[in-house]
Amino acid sequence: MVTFEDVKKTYPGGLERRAVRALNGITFTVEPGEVVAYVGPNGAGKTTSINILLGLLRPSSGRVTVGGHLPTEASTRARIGYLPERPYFYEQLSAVEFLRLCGKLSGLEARRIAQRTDELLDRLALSEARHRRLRHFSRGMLQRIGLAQALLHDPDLLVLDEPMSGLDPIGRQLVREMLGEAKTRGKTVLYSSHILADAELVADRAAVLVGGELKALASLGELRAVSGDRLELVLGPTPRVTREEIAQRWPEGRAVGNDWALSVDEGSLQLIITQAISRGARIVQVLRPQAPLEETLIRLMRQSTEKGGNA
């Protein structure tokens, strides 16, 4: 559905500032029906690349396509629903008036607009505020009405820039449910987020952008795999040996229930297993530890070379 091909973007300098390379040749795809979280630190280039995807910016080089077509084509834009990071709406309009305007701009018929408005206001817990002026909406309510306008015309691709911003836990749960429903209906979702716990709950894959470069694109399980060759070996007690005796032999380990876990490198694994069995211990499991996505992002940032970048 979405393809970035060696996309670069440089903002030109001026008399008092130097040119800034925001994107340095990013290449990745988002498959139809997939939810991809776009994560990275401030200034990584996420918003720049999203604006290129939407046709709001042109890349310095490279190519972006949506369903094989350029994002600047009117037919392509009709397939996209977009929620910006800092949405601004006509605050004198009510929620119903605002969605009616968005529906007309999208070319929907009046009956369809009314139907979708009722559906989305109800689904996003805004029905009671349907006639309230947007100037009286809280930040979280504005975020939800922004999501409603992005979904109104039933787009094939949802592009969401920090959709959880300003939401309380109930609002975040609503948005997660909406993303899950969109995925179930075969929609494609690319969303940028700093709230990595939410990304772990809804995304199929994560694209990690650091300093304008794509550092990783993988399933969350693959991303969370601890780098290097470290494994976790879990040993269990038997009638021949207690957990305390296992701990005395390998004091660097830690208790896991009634068992004892050791962090070992792959080269030492077989030797330690042989030693453990000879002492009567039971081999419970060998696994590759998983790190939280936030820890993974921090690790990739630290590994990255120092490079400039703006979002």
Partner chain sequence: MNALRAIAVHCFTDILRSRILYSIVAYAAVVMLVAVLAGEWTLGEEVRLVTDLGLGAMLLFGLLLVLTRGAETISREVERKTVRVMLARPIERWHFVVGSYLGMAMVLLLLVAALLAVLVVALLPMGGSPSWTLAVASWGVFLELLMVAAVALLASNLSSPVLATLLTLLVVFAGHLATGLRAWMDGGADIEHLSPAERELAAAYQAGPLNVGLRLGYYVLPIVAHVNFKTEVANALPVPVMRLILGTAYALVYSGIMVLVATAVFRRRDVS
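Positions refer to the first chain, counted from 1. Throughout, rigid core stands for the largest set of C-alpha atoms superposing within 1.5 Å between the two forms. Small disclaimer: the values here were computed from a predicted structure and weren't measured. First, how it differs from the form predicted together with its partner chain.
- Relative to the superposed core, residue 246 shifts its CA atom by 2 Å or more between the two forms.
- Superposition on the rigid core between the two forms places the CA atom of residue 203 less than 2 Å from its counterpart.
- In a rigid-core overlay of the protein, residue 29 has its C-alpha displaced by under 2 Å between the two forms.
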The other form holds:
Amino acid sequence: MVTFEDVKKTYPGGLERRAVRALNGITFTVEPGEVVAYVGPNGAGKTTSINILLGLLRPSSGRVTVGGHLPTEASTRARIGYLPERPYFYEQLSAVEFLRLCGKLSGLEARRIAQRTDELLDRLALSEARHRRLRHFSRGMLQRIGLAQALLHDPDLLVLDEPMSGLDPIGRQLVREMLGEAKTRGKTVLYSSHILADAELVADRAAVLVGGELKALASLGELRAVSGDRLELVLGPTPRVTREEIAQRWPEGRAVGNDWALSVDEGSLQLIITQAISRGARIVQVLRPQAPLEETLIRLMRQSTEKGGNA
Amino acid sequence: MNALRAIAVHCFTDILRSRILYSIVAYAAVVMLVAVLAGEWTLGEEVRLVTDLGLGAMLLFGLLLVLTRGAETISREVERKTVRVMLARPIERWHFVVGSYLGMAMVLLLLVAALLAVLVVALLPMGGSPSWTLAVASWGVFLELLMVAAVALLASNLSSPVLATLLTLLVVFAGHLATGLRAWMDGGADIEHLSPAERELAAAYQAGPLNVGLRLGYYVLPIVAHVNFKTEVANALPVPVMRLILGTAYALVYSGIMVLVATAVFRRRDVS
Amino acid sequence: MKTGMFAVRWAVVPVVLAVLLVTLDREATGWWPPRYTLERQVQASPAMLSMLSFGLRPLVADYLWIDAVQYFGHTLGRHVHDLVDGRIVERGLTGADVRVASRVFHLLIKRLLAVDPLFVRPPMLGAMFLMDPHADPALGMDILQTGARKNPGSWQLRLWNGFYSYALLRDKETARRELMAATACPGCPSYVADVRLLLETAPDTVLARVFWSRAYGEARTEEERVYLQQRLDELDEGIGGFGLEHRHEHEHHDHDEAHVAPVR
Ligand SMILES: Nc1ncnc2c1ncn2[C@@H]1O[C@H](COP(=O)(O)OP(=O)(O)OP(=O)(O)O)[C@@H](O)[C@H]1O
Ligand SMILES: [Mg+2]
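Could you present the same protein in the form predicted together with its partner chain, rather than the form predicted on its own shown above?
Below is the whole assembly, all chains and molecules, this chain first.
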């Protein structure tokens, strides 16, 4: 559905600005019907690549296609629903007026626009504010109206730049539901997010972008497996030794209730257990944690930045 | 076409919302005030004075609108990032540029028509009969504003709102000046009325580069004199139909070219 | 209540400011109210003025017209009532002052004509004012001729030019030609043809009476009517033919044209 082919983007410099290389040749494909989470640290180039995908920016080299067509063709964009990163809309319009404008620009009929507007505003809990000017909308409400306009024309491909930002827990739950629905209806979704817990819940695959390069594009299971070689060892206090004494010996751990948890690799597990027992500590638990995606990604990002720093 | 209309209507209502109504009220106040005072000052020329002033104020208010709103059509939308939701939809880029321009043009037409109505109402009790020439002169003001709006559109495409306003003002002023300069230096103005310094300038002009520059400028600048029918209204003379037609054609072609260039520039632009 | 106080407080500011500024200005420059002096420092040339007019040449001309009218009203047209030997007498400018004021007024109208040559009323009324026996008919004739030359399509200017050519300069040939041309101009009323016929046949008094009364009928302002009424009164009293010529003869030699010529 979406193909990035060696896309590079350099923002041109000016008199007092240096040119910024934002994308350093990224290549990947999003299959039809797939939900892909686009993750990466701030400034990684997520928004840049999404803007290229919408034809708002031109790539310096390489190309992006949607269903085989360039996004600079209007007909290509007819199939895309887009939520911009920061929801700046025509603030002098009311919610309904704004959606009507969007609908007209997408070539929808007036009746269809009215119907979809009612549906979406209802769904996104904005019915109350339908005639209020966007100027008077709160941040989260703007985010919701942004989602509404992205979904308005029932596009095949949803491109959402940080759809969860600014939303309350109910809102986030709502977005998750809507993404799930889109998926069951066979839509393709590419969305960027910093909230990885959400990504874990809805995405099929995650594309990890760091420093303008694609570090990984894999299913979430695969990504988690990357972190599999570490174990968690939980030590408990006994009358012979307090938790503080344990913590003094292995300061890199963290407190879990009365106990002290250490992250150790498989090779050194035996040794540490022996040492702990000899000091009088109690072995509470040894387990192989399913590392949360967040931790995995943080590690991925750290690795890359360190590598980048060394290079 | 639908998209174009939607954008034009959007821009139209957008500008209308920005308190343009106040300028009409201010205009009415100015014209009425002068109408009341004019008799005292002009020895029987109050109709002419109010007409001239009315047309001048029409131009002024139109220019204010174009310079404040027209010169930021594109740059404001790009800077505020509102343009993204539009351009992400299945419209061509030129739809946006041309639509914005048409929206502005509609506002200008409405503004000029409204101000003309106010002016006619102010003139009636003074015994001024509303003439076709007045309507023609207002049409000329509209055409001038149309050209300025086209320049502003291009300028707003090239730079920030403040710079674009300045640039537009400069170009428009140069357009006015070019006509005067040319008439003056080609000997259209009475030489007897020139000061020594001005005579020197005229001589320098006839000698060379200034001459060439001016002639060049004549093709690039909006020569608004072509659609200026204010002298005719003021002196109750008829406007030759041919002049009206040619002036209108010139203004439309000039504006068209400016909009075309603006479109070409915008097509290549990164908006994020 | 609260908003009322608020408004009052803020209304005070501009009032105080205005009073202060006006007082200061009156002290410093005296521009408010305008203090009209006989001499005039004229800055921008008409060519410059019209070039900078932003396409609003008629409006600039209007301004120049208002300015000229104001100047006239404060100098030539100003009559001060004074008490002399227990009688009220009306006094205008005299002697050298008249000459200066006439020349400045004439200059103002010429400048105006350079900005908007098609403006009919300034040369017409301006000439009329200068034709007043108390002013300077030669200069009046000059702006009338300039106006008619620059605006050949105006029957008013042609008519007045023709009439005065005959009445003042006794130039019957020019008068005939101008009146002829006037009848050919668009919008020319039919009585102009009558005036032309009278020019050939009737005695001066008849011609003058027809002309003045027609002009009176067309007058738009009180100032014109006063002037024309004076002419008609003079006819009634049997003074001269047009009430002008003796004055002109008297003035003509002590007034050399070179004086008038170097107008910017
Ligand atoms: N208009 C621009 N001009 C110059 N540089 C830019 C521009 N927009 C973005 N950049 C730079 O490009 C790089 C990528 O930015 P981008 O906005 O794509 O990051 P991102 O992954 O979306 O970050 P975030 O998670 O904070 O939204 C950054 O270094 C940024 O400073
Ligand atoms: Mg971003």
